[in-house]
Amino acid sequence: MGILGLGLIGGSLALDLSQLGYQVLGVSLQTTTCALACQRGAVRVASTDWQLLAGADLIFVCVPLDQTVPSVARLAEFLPEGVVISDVASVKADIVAHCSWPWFVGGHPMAGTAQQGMGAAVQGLFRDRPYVLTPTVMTDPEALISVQMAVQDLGAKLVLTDPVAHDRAVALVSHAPVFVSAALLLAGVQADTELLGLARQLASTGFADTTRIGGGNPELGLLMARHNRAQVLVSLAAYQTQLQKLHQAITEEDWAQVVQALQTSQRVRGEFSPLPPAPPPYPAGPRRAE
């Protein structure tokens, strides 16, 4: 196995995949980062030189959203012909149509936590959680199997989906809450002074909730609006609908119909899969696969 990119996903895969037994080669642009991996025992071998991927069957890019289709064709100039290789991007349509490595597969686990870097990567990180897979009539179907294996080995739950499919949906329940959030902070700090300061000596749990993804990295919230504008503004504008109902409901006092409102928000929360709790921090120290 290869990863490029050894960041949260990078580092977290290269974590499981060594634990499973898997031979995995890692490549960063950081020596710092090398040298992390190879001291948790996530990599067998890490280098900041591209060609160490090329001893690898199937290779993960795990790199920022807009560098994903150039990482492909870089490597695409010296792997064999065979190797297969996904990629871990929010965003799949724009990438699958611009990817024409015939062993590429598109990928997107639904993992995370708020921090960054080798040094954040947990095991476990996608244990239980929605793998995507993308494939299209192009897909190679061996290709295919191979990154299916890898997936289900990591214990994650597999989907397979339409690219486009994929990009409407995670507009939805991942890019549009990441706006959404970031509002209600930005609506927060334009209150005035004193009442700003209070808020802030009140906000608890519920605020923290939910308002965690809207203080996440900005340049990854950018990347997911750039690289998938239309289906974010879609959900953008069916959340904006919804607001304005309830917001009429409540100026006109029409009780019964924001108690409606909650109900059906209630009703409709359990239908959205639970995340597990996510995974303790990995040990200190290394831990190579036999």
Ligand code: NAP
Second form
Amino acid sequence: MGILGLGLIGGSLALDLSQLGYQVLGVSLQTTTCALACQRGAVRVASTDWQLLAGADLIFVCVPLDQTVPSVARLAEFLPEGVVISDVASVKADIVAHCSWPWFVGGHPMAGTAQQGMGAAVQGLFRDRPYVLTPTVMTDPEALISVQMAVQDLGAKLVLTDPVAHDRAVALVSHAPVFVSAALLLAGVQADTELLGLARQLASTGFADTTRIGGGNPELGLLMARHNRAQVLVSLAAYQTQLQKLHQAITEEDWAQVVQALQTSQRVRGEFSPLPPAPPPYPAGPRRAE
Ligand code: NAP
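Could you output the structure for the form predicted together with the ligand, given that the previous block was the form predicted alone?
Next comes the full complex, this chain leading.
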């Protein structure tokens, strides 16, 4: 197995695959990251030299989203025919359309934390979480089977769908919520100084839950908005419509309407995929500030 980009996702994949008995070859940008991956037992060998990956049968490209397509193109310059490449980027249509390697399979594990880098990688991150693969009519069936087997080995819940459907669904449940959560934080800090001081003191678990992803890595949010722009806009418009309806019902003191909306939201919440508790973080690893 090869991993390109030993960060949170690539490092976590490497930890699990090594634990499963695969021989994992890791390539990353910085030698310090490679050293940490070796020290943590995530990889058998790690290097900043991409040629190391010529020895792999299946490579997961785990670099930042906007570097995925150029990285696959660079790998295609020297990999032998038949090596399977899969990516993990959070947007699929744009990436799948631009990766012409015949043994490419688009993928996206629906798992993560608010941290970055090899130091934040955790074992078991993908267990019981959805892992999406987005084959198209161009996808080599044997390449798809190889990636499916690896996903199943990780203990993840395999979901097969097409790239556009993936992007529409993640806009609803992953990308738009980042901006909704960010807007809540931005609205909060508009309060006058005295009120804001008290609000900061009183904020508890409810506020922490609803703002967790809005307080995450700005680069990731920007990449979601740029690369899944059309679908994020559709989801935000749907959200604005619902918020406006609630605003109007409260303005008009239409309490029947308010309670009906909240009863519906309470009922439908359970219909979304239940999340297992997050795995514990790696205790002693250094964290990179990016
Ligand atoms: P990350 O922790 O920042 O890791 C990315 C790693 O890529 C960095 O550690 C960096 O390694 C390496 N890298 C950057 N440029 C490289 C290059 N040119 N060659 C080799 N290695 C390079 O980010 P991440 O959260 O793992 O995200 C990686 C991918 O996973 C993205 O496509 C993202 O969309 C996707 N994803 C993220 C999440 C999430 O919640 N974070 C969830 C699902 C999918 P160095 O340390 O050596 O610089």
